[in-house]
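The data below hold one chain only, encoded as structure tokens and taken in the form predicted on its own.
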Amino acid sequence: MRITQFQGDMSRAKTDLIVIGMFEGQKRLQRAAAKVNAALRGGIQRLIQEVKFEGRRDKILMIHTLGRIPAKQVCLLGLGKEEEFTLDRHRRAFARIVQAAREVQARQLITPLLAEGKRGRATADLCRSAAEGIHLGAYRFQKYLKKEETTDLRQVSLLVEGSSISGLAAAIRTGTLAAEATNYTRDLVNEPGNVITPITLAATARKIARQGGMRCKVLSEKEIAKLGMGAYLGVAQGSTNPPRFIHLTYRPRNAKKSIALIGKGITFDSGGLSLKPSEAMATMKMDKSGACTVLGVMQALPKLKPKVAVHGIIAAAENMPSGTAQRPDDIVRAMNGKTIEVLNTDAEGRLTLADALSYAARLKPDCMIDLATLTGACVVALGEYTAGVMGNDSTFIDDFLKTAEKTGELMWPLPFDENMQEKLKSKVADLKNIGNRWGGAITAGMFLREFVDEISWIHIDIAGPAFSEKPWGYNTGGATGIGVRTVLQYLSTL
């Protein structure tokens, strides 16, 4: 889809749809909308009064122009209360615009930026959020559906009245690239386990490296064993699909800092011998969401060109029950030498991450971020829409959460409680892989802390928001691509 800038009178523009935003309780139309209303002989204002359109959030009112202006239809979009209208509401409003356009089969539309402020000045942030909302809201995963003829939106023109358009094109491009990276991640997560295995995930990483001029190292089962990644191999040993360890490297010439991104890459999680109930297995293709986020970020880096070296690391495996599967009570040795008593084979993600983090720590990056659909306990604590953030560096956490606030990705800090460390103590090994039923997200994070070697590190538990059965906001159902936009924006600050 093409996003362009438009300056001029919307009422004279030849297009399928004009979209006008209205705040709740707003009495007068903004100047650009007032011109359209005048061209329609006051028809918009009269209809607002007749149907009592109040501008409530996400409500729409379609008006046919009857040929009085070149545009075929006008859409009034409710924006809710003006004092509650944030940058993310702006992003969500543009996702709603795309949905409204699809409903009336519009191929092109024109709309003002919806929060230009009292002086009518468009900003780079508004252009970027509009571009993100448009592309995120337009996403659909229909690869395996019977193809039907559809009318898709092809062009959105943003009215930037009273502003210089120079410089805003870069913001639109940045927003577009961030949203496209998110949609790339969504596609990977939505692919089922019979399509994405550790081997095909590694092939995807190689393709990303080839297209972006990056390095990609993929380790086989024997090479993984040679590095002493016993925790990771223990998870993988029950599947006929062998594991693959992936290390992508983006290294610009002027990089002064380095960061490691580690993603949980369980391409399908049955729970192993600690078998999940069948209904809990139905969406377990999403257990690779952290890895797919890393791949989405990595494929965007050569286009966005941040001045920081980035390592993308994934310990890809399938967690399956079989005669060779890991057993409860097994003891495994991680890459950093620590032994782990496996009490539950469905707490497998932390075992693969233990070795992935140990590997990343040997690279001596300035900081590390891991993303993982790690615990149901985090969903219980924070709900389905919010990721839990924890780590060993409060400044790092604060900075990252401020970035998440700008991107609209919901994240919330969780504490490490040293009183809970005893829950990870084992009588027969250095650690056990689960605590008791209390504070499971926190004890999982504290388990991971044992493998980061004092490097500044953040753990993001995305178990809740990574996948949604129902649409919400600019998430259209299925994989959400949580984390991609926040990580990309954070990297741009380094």
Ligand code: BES
Contents of the next structure:
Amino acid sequence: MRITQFQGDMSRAKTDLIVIGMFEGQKRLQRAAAKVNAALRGGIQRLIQEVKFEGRRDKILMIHTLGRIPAKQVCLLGLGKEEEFTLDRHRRAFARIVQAAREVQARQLITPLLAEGKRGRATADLCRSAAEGIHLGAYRFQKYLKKEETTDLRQVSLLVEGSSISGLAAAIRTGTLAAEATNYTRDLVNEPGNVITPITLAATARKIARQGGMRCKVLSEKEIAKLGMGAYLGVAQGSTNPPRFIHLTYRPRNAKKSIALIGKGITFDSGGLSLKPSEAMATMKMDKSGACTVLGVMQALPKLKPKVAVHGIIAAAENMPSGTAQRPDDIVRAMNGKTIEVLNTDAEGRLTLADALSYAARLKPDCMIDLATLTGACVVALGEYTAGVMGNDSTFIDDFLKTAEKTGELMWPLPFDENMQEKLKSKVADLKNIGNRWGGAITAGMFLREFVDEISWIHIDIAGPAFSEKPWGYNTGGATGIGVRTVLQYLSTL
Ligand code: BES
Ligand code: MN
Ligand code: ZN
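Output the structure of the form predicted together with this ligand; the preceding block shows the form predicted on its own.
First the chain shown before, then all remaining chains and molecules of the complex.
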């Protein structure tokens, strides 16, 4: 998909589709749209009144131009209430446009930025969010489907009146990079567990390193054991697919700071001997989402060039039941020396992360972010669209959440509660790997805190928003790639 800038009169443009946004109760068409209306001798205005098009959000009215102007069709898109129109609404509106274009098989379209002229909003931000909405909304995972004969949307031209082209081109490029990184992550997450195993995930990381000129270290089972990662190995031991520990490094010359990104990389979570019921087990290919978010971010860094060193760390494993699987009651020792009583083998993510975080902390980065589809409890607490954010540094949490507000990725803080620390106490080890029924997302986060060694850290539980069968916003069904855009944006501010 190509996104270009268009300057000129839409009513004279030869294109498949012109899109015109309308707020609820908007009386007059905006300038560019008014010209199209005039060229159609007031036809758009008349039709709006006749069919009572009210500009309700996501409502669409297609108008054929019958050859009266060079454009084949005009699409009126309802934008909802103007006072509620945020940057994320703008992003979502563009995803809706892509969908509408697909329905009428348009190859190419022209549209003005939908909130142009609204006070206090930079056009660069609008260009960026438009680019994101377009690429995110156009995403589909069709690798395993029979090829259909469809006309795909190839080009979106954004009408930008009287603004500096070069600044906007940069904004479009940034938005495109962020969305393409997200789509990269979506593609990886959507691959099933028979395709993405720890070995193929490591091969993917190596490829990313080769293409971006980065370093990539991959540790085998033996090397993992040598480092003393007993918690991680306990999870991996039940599967015939051996584990791989992945460490990618992006290191620009002028870097003053460093950050570690750690992703939960369970390529499939059956629950292990604490087996999941089948309804809960289906979709558990998505339990590698955190890892894939890290990989999506890493592959974008050589293109985005932030001035910070970034470690991408993944303890990849498959959680399976078998004769060699770890048992409930087993006691394991993590790399930082702490012992853990494993009472539920389905609480495996925190066991792999215990070692991944210990390893990351040893690198002494300035800060760390982990992303993990860690708990169903987080989905119960915040719903399926919002990620839970926890950590040991409230300034870091605040800064990160502010960044998330800009990208539109829904994230919300959850508190660590020292009253709950006792739930992690074990009679036979330093810790146990589960709490009780209450506050499961928080006890999981507090468990992870035992392995971060005072380094400034945030934990993002993406169990809810990482995957959704049903499409919503600019998510088109399946993996969403949540986290990629916010982490990338955060890195560019460091
Ligand atoms: N991968 C799951 C968490 C999950 C649940 C992700 C639903 C996405 C959707 C995790 O490994 C898990 O099984 N957690 C258990 C923890 C429990 C045994 C303490 C859970 O949430 O039930
Ligand atoms: Mn599990
Ligand atoms: Zn899991």
